[in-house]
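Only one chain comes next, encoded as structure tokens, the form predicted on its own.
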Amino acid sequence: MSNPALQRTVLVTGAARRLGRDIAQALARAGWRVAVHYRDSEQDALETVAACTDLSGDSDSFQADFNDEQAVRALISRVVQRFGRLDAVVNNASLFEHDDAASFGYQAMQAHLLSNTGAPIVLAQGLQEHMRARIEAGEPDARGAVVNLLDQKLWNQNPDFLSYTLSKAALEAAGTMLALALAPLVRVVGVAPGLTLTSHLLSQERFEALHRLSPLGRSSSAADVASAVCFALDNQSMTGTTLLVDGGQHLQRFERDFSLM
């Protein structure tokens, strides 16, 4: 880029590995300066921020864990003190724990409302705040806007993983408040993805059979839940709504979560 200071800056959170990871790089590739959020995993965040950097020609990797408020709270600041700007905030950090109505307690419900509807909120704020100190120093067009992962179950409800659902069904009804709340300095769109990655509780041969259980034939893959946030963050007259990228499974009756099918 000819003037980094311009260059849109963005921070997608759990971005070291996996989704989080193929998003950041997707939005290397589209220009976008990417702060790479991890909390444990710090070689893998080293080895996004090189391959985001080679893409976009500058990436940086912050440490934060999403159960200290503190620490959230500064993240922000810490991305502006880095790259001097802050455009954009990817909320794909998320606990996914296994607990049922038998299993519920308080202790998994609050780790799990901390990370996945917390986090993101207090990060909503702090953008927010940033727009308008950059409006008071002589930005008036200054806008920002937040993607809110979220997941194609809110539509299409089953009684597991309880805490994590009640996590993103909040973050869900947040992303209509904040939209009305952050308005209009701060966008809010949430994109919500059916199965789109195996995982040790799957054989590929079982992921592939429940990827094809879809409408279409096919659920979402990693490059469209990633082309759906860059859509949401470009397209300016999006906010308070959400983007379902899932093959149309949300249409579809699932007695039990996929990986425990």
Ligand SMILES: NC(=O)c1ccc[n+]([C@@H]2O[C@H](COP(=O)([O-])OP(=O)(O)OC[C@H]3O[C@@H](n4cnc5c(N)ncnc54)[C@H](OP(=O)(O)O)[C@@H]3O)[C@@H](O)[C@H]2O)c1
Second form
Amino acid sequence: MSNPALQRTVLVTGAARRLGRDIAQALARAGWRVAVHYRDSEQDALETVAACTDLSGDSDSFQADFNDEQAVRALISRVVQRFGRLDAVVNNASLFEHDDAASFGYQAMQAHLLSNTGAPIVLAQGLQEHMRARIEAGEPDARGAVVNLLDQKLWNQNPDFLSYTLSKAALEAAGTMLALALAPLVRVVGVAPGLTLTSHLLSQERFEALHRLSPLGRSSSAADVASAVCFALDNQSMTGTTLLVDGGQHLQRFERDFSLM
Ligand SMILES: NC(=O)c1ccc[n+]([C@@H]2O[C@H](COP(=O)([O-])OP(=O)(O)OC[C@H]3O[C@@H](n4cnc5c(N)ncnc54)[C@H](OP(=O)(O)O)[C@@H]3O)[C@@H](O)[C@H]2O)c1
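In place of the form predicted on its own, output the structure of the form predicted in complex with the named molecule.
And the full complex, kicking off with our chain again.
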């Protein structure tokens, strides 16, 4: 990229590891300059930054804990200060801890709502303010986009992970409201993966068996989720809608969360 001031720039939250890293690298491969957000995984974040720098010429890491509203609010301006511009936010970071109707409490609900709903909304708000500032500075066509990582389980609910599911349901509803409120400056699109990566709750063998449980015989790959994010950021006509990237898992009835089946 010959002129860094013209390189489109994206903030990917929770991009140190797992799906966030795949999304960051796919965006860097597509030419985006990537701001890599992390909370605790500093070493992994530096590895994501190195990979993104190799792919698109520049990248940097930004630490923030999303329980801290001021830290979330400062994130957009820190990225803008470092790169000179910000064009998109991918809200990928997420808390995923188990609770259900029996164990539900304010503490779990609050933690999930802060990191999975509040922070993405504050970041979308910050992106709109940045777009306004760019327009006032003489860039009338400045436009931004937000992608919110959701979950196919919103369309196929079960009683597990109650606070997590509530926080993602709230984010899905916020997607509609923000698409209206932030237009025409910022588009808002959801991407809802199915079972994509395993966790400590599942053996590799069990994960592979569950991954096959879908109309297409496979759930989402990280590459397919990342490519949906790239598409949502590129497609200038999409807002207020969600891409379900899950092999059709949302069309099937599952009584429990995959990790507890
Ligand atoms: N994995 C799947 O199969 C799957 C399925 C459906 C939907 N999704 C969605 O896809 C996204 C990525 O999934 P994933 O499994 O890769 O996510 P993950 O590993 O569970 O979490 C991603 C990152 O979120 C960050 N994070 C958590 N709480 C935070 C907080 N309070 N403040 C700041 N950062 C915080 C952590 O960063 P640090 O490590 O730096 O602390 C973590 O590495 C999520 O939004 C998830 O809901 C995933």
